[in-house]
Amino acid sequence: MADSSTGTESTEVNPEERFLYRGRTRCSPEEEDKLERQHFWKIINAFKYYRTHVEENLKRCERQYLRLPLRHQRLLSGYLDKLAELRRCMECNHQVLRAIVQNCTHMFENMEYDKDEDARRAGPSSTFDMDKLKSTIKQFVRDWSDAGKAERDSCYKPIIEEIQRLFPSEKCDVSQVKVLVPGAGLGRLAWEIAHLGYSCQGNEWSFFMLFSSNFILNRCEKENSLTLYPWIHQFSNNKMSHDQTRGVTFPDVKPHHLPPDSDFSMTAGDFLEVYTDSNTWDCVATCFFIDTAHNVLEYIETIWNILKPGGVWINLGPLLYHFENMANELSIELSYEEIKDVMLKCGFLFEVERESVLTTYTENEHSMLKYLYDCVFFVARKPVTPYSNFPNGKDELQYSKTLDTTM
C-alpha cells in the first residue's frame, strides 16, 4: 500500500469502512491548498448543476418546437410528451448524482473540504465539466451494469486471464500477488482482480471518477437497486425515441462481496506522483490508460521502476492522446511502434503481443453512430536481473491525497 510522504500510514479506521482510499501526501503551500479546495468544489458544483444544465437544454428544445409552424407542431404531437419523459429521467439522474456527492467532503483521510460555505452554492459549470460528468454517467454502464458486460469482456477479460495465467492460484498464494491498476476509473477492473483473491489497488486522478467509485464501492449494497438514464443527453443518431430514455440499472453485483480478508483499495492522485517506491508491484495492469499521459515515456519509466524484478506489465488500449489538442499542455504523441521500441531499449521483454484487439468504450449499443477501437494488447516483463537505460533520479514528489470512505 502507498504510504504518506513521511513514511507513515494512518491506522485509525472506522469499523464500517470497507474500501479505504489511500494515497501519498506532502506539506503544500497555503496557495496550493486553496487551489486544491477550489478544484474540489468546482467538481462538486458540476454534479449539483447537472439538473439546471439539462433543464436549460430541454427548455431550448421546447422553444424551438414552439417556433415551428402549427402544421409541423401537429405532426409532432408527441414531442412535448417526449421532453416530459426526458425531464423525468433527468430528475432520476439528479437524485443519483446528489447521493454521490453527499459524503464527498469527508472522503479524504488527510483533508477536509467542508469549510467553504460560498463554494457549496451551485452555479453555472463549464461545458467541459458538464461533458466530463455526462461521460462519467456512461462509465456506470461500462463498469457496473449488465449492459456493459460485453464491453468489459472485450477490455478487462484479456487482462484478467493473463493475470490468472501468470499467477495461478494452484501455484502461488494469490493474496500475496500485488496488482496495481492505474487509471482505475470506477474501479471494476481492480474489483474483479481483488474478487479473484489478488491484492489489488486501483489508482485514479479524476474527482469525477473518485466520487463515483466511492459511491459504488461503499454505498451500494443491493444489486441493480439504482437506475441511471445515460443517453438522455444524446439527441442525434437515435433510431427509436425510447432509446434515448432507456434506463440502466446498477450495480450488477454487490461490490462489498469480496473474499474474506481481501486486500483491495483505491488511491487518489497523479500516478506519477503517488507511485515512486521501486520494486513494489508484481503486476501493473493498464486499460485505456497510457494515452492519458502528457509524456508517455514517464509512464513507461514509472512502471519499470515500481515493478519488482520479474514483474509484468499487462496493457490493453488505443492511443487517443488526451492532451493532443489542448492549448498550453505538454503532449508527446508516439506511435505504438515508437512506444514498443522505447520499452525494448529500456529492458522490457515482450511475452505476449496482439496488435488488433477490437473493442468499444462506453458505447451506446442502440446508437446509429459507434466507435470501434483497434487496440494493442501486450504482456511485457521486467527481467529478474533488470537493466535500464532510464537515467537515475526522480523529480521531487509533488502531492497526492488520501480518501477515507465508509460503506
Ligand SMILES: C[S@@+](CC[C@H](N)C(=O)[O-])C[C@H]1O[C@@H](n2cnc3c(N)ncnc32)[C@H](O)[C@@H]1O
Contents of the next structure:
Amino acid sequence: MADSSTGTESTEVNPEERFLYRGRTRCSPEEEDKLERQHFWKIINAFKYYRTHVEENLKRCERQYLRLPLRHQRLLSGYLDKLAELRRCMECNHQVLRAIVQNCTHMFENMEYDKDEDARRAGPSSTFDMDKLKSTIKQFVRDWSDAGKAERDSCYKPIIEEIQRLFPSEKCDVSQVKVLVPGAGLGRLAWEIAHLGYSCQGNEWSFFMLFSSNFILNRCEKENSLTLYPWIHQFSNNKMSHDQTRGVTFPDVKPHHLPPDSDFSMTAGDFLEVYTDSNTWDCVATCFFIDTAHNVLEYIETIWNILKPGGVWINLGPLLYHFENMANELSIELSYEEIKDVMLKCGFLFEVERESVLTTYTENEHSMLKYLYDCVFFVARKPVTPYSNFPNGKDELQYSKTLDTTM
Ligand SMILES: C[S@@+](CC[C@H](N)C(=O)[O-])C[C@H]1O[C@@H](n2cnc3c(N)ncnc32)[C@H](O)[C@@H]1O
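For comparison with the form predicted alone, please write out the form predicted in complex with this ligand.
What follows is the whole complex; the chain from before opens it.
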C-alpha cells in the first residue's frame, strides 16, 4: 500500500468530463513528484499488463492439462474449450481495462502525467498489483451492477437511511448539507448521496480505484452497456464451470443522472493529508474504511477535526486491518471496544450503535467459499459545543495518559 497522491500542477480539463478529479495540492520536493509520476505509470502499466498476466496463467493450465495421461485428457474432453472461453472473457476484460486507462493522464484538474517519458517505462507488473487489479474488477460488481444490489443494500443503505433521517429533505435544504465519503472506492455510495441532492465529495487514494471511478462517472453513458468477467481468476470453489465465465454488466444506472446543479466531486489523495480544514463537514460517512489506517486514532482525530460542531460521523464496516502483518509498516490494531473508548474520550456522542450488521464484500454469490463480515455500525456526533482531547493537533494523541485522566 505505497500509493502516493496527486500533486500540484495546474492543467486544463476536458469539458466533457463532468466530475472533476482534484489532486491534492501541496508543495512537494522534486523527488516526491518523480515518485508520484512513477507510481501513476506503474498502475497504468498494471492495467495494460493484465492480458499478459492472465494469458500466462491460462498457458500454465494448458500445459498441465497436456501433461496428464491421455486417458485422463479424454475424460476431460471439454477442458480446452473451457480455457478458450476463459481466454475470450479475459480479452473482454482487457478491452475494458484499456478503455479505463485511456486518457487518464488528463483526468486530474491540477496534475498532468503525460509529459514524463522516463516514468512510462513498462515492465512486468507485480503479483501484488495484479491482485489489486482483480479486486478492482470485482469492485465494479459491488458498486455498479445489478448483481451488487444486495451487497449495496447491506452496506450503503443503512448509511444513506441515517443521512436521510438526520438531514431530512422536508426540514432542510439538502444541497447545503456537506457529506464526505473517505475511501470512496468506485464512488457508488458518494454518488447515491449526491443523487439524493446532498452536496457530496468522495475521497480516494488508490489509482486503481480513481481511474476506474473516473471511467464510470465520466465516460459511461448507457446502462449495462459494458461487461466484465470478474470471476475468471477464481479456479477454486466453482460449482458449475459457467460460474467462472459468467459476465456482469455495468453500470446498472446512468452515472450522469444526478439532480441539476448537484454538487458531486471526487478528490484524489490520502484522506489524512487532504482533509485538514477544521469544522467543514456536516457528515462524514465511512464504509469499510477505518481499518485501512496505519493508526486508526489519526482517522478519529481527523474526522473530529473536520466535522462541524453538531456534525455526525456514520460508520459501517469490519476491522480487518490492512497493514496487519505487513513488514515495515506501522499498524495499530484496536478492537472496536478500544476504538469506541477513544472516540468517547475525544468527545464523540454515540447516537446509534449496532454491533452486528452482517454484510459481504465483493462476494461471488455462486462461489463455494464466502466471507461474511459481522460489521459495526454507528452514528457518533461531535457536540455543538465540543469538548475534545484533540484540540491542538496530532501530537496530542501521543499522550495517552492525558487522555485517560482528563475525562
Ligand atoms: C475496503 S475499500 C472500501 C471502498 C468503499 N468504501 C466500499 O465500501 O466499497 C477501502 C478504500 O479506502 C481507500 N483508502 C485506503 N486508505 C486511504 C486513505 N488514506 N485515503 C483515502 N482512501 C484510502 C482504498 O484505496 C480503498 O478503495
